[in-house]
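Below sits a lone chain in structure tokens, taken as the form predicted alone.
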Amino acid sequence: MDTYIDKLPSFVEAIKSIKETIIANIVFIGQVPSPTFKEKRRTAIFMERLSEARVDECTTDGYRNPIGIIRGTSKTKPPIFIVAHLDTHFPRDVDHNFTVKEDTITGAGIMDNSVGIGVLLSLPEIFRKLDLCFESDIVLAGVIQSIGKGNLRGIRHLLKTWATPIRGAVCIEGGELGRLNYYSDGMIRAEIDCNISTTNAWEQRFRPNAILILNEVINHILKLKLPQRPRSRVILGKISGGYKHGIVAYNAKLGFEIQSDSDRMVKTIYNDIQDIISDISHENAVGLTMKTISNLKPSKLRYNHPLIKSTIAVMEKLDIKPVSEPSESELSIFLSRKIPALTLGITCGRNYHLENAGMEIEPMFKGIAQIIGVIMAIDNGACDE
């Protein structure tokens, strides 16, 4: 282990020497809109860039996840997966032009997750620059339908249909540098719709306000007694509704997420919220419905797992301070299938989910070096226990 650990600081400078290639990949693919369920154009460019990078095999699976494979030297070692999601939160009508300055890149979706995809595309060139080869095949996968209502369908299908064992995996996210996710909470993401129906003018004049009905739902959710153990919370993340300022709102929508390290508690809280909306719906004679968007079961690696210990050693060698918290990303699907995996952040950024999101260029080189170090740790047996 010490051999490759000692090389990591020199890797940073070598990676920096191909800075233009990495930035070009980030900008070229990041400026292509890729909202969830509409990733086709970005998928095509991802495949094109992998072919130009001269990977040994470039293909898609049955769900249209684009994959590049770099063959290893061993015919018996299972492959190592490096994964980043292709979709972003922004629709096609949002301006996706990036602004590149000396120290930063700014643009919609840059941190979530165009920088991750751009770095993934750059790995073949980086491996060549560092003169690296591995025993395992390296599978570079850009997965579709990941965020929001996509419910991680891309990675679910890819792993479900992959024919061989998988040695280990690294999930790449734009930020933050120091991010070390190795466990996932149980989660249910849902939406509550309130619709006020009217059949005549009298009802229209005295009908309830959908926004106020959802406000009542929120007040009841906030009164729920959530335990500290198992750690549990409800995040009220999104609300919308109404037509215009002078008209009582006849529809409104609330988006929320239940999180806990206990699957049983997630389901209990979900049922409590279902009881709340049934009661308020009946009491106010309004239409209240709850729809599940996505869900996950809790899963984790042990903190003393060799992969985690090796990753911390890599980060410390690069003067990166590890910060751990649960992640509901592709990581959770790997862990649920008993595949050792973790999620790493590449750089530092700002305004993650806004149109003026930005990334810092300089920290990225350390972020990439840590990814290389973790791949080398897996190839040296960190996931072979």
Given for the second form:
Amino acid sequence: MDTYIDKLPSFVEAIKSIKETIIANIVFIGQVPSPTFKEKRRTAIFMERLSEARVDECTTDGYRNPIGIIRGTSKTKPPIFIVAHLDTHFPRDVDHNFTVKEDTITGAGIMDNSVGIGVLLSLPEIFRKLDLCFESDIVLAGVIQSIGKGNLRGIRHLLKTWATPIRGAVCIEGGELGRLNYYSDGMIRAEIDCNISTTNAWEQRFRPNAILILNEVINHILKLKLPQRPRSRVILGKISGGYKHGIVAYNAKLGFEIQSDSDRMVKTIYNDIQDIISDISHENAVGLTMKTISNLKPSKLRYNHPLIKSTIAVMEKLDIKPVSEPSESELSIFLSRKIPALTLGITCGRNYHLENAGMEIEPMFKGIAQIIGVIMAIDNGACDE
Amino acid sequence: MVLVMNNNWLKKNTFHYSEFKNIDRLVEEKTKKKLSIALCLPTLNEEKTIAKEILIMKSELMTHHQLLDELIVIDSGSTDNTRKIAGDYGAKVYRANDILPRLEVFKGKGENLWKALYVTNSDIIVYLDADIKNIHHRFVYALVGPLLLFDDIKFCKAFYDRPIAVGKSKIRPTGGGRVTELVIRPMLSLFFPELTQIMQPLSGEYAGFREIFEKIPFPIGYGVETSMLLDIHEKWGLDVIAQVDLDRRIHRNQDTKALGRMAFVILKTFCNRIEKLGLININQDLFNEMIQYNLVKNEYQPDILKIEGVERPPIVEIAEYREKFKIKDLKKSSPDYKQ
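Moving from the form predicted alone to the form predicted in complex with its partner chain:
Below is the whole assembly, all chains and molecules, this chain first.
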């Protein structure tokens, strides 16, 4: 094991020596808008770049997740999956052209997750540069319909239809370097919709205000007593509503997530919120509905799992300080299928979800070396217990 | 007067970039013909876009495919980090003033393009503006494609859709090309209707053989594209020219006043050329000042820009150039492409 760990610091410089290729991949893929459910163009570029990178196989699964396969030397070892989500938060009409400077790349979607996809596309070239080959096949998957209402459909489908066992997986996210996710909370992502129906303009003036109704819902949610054990929380993440300044809002929408390391607690909180909604809806005679967008069960690897131990060793060798938090992403789907997996961040960034998001170039090379180290650990048997 | 125009050129010499997508074939042809290719990026404060242009061309056309042999930046004296960034990403960077120091110093895009002929060694030179936001390596391979695959083509120009970046993050789907449609196209229609078949005569992306570029003069400023087109047309005819559709080019939007100044230079270059060719007779010297007005504190104040209209001679006439490329007899090296 030590042999590959010791090589890691020298990998950083070797990876840096092909920085043009890596940044070109980030730019080519990241400049193609790819809002959730509209990833077709980015998928095409992904396939094109992978095929130019001369992977052994390049295809899409039945759900149109693009996949490249680098064949391993063993016919018996299961494949190792490296995945990154293809979709971004930005609509098509937002300028996706990146600005590259000496130390940074700036542009919409760069941290979430164009840098992840760009690095994924660069792996074949990086393996060649480092003269690496693996026993396992390496499956490079860009998964579609991941974030928000995508509800991880791409990865769910990919794993559901993958016929053979999977040895282990690494999920790549743009940031933050040092991120080490190996457990997922139970989660329900839902939306509460308030609609005040009116039949004419006069009636509308005296109807309740949808924004105030949602405000009442929020106040009630905030009054919920959430336990510290099992660790639980409700995140109010999105809100929208109303038509214009001088008109009482007749619609409003609240997006939130319930997260807990206990599936039962997630369901309990969900039921509590459902009760709040029924109550307020009845009291105010308004249409108030809750729709579940996504639902995940908690899942985790043990902290002393060999994959986690090896990963921490890799990170320490590269002077990366590991930070562990739960992650509700592709990781959840691997773990729920009992496939050892983790999520790693590539570099440091800022304004992750704004149009002027930025990434730092220099830390990226360490971030990539870390991913290579973890792939080598899996190939050396870290997931074979 | 009505001209019956030969539309064959448009069909025969107009290409789409996708026709040259097979870069391996271009490399093969380049090797077979023992040619070399240089990319030149003229810059002045382009720190926002220069890195992307260099790294994409280096990665795709020097590392993955050996299509480019030289990648140089010629800078007019940027006050931002353009030169440092360009150097960091692997371009060979020159200050225009440091090249051919014996000569009087001028500042302008045309000056940079002209001096690029001296510092590069390749047979084919590709010129790209350095402010392309959606840069892609097709901007280079599509321009050299016709030069490599068709023996009679010696100069190739780009055309494209021109969405413009408005505000910080939105793109307007149409627009741009105003100087083309309001200035150069009417002038071409009046004097060289054949050349109206060139969709974007002012595009800043073109490639050609050294043997062409070294024999034409270069105005130091904006007029360089106009004069280049007219000179190549006059010396070698339309058939040595091709144009390639590069699909889409996103560039900075320029305000009307800036476009006005550009139009002034282009018109002046055009007038000088057509007078030299004996097509018109201008009975006085043209003025050198573009005069625009600004409303300042309720008063109109003139904003005068002096533009000398200096032109560099064909570089083959410069002693240092002839010495570097071992050119002794100018006449011998002059190709005659006219049919």
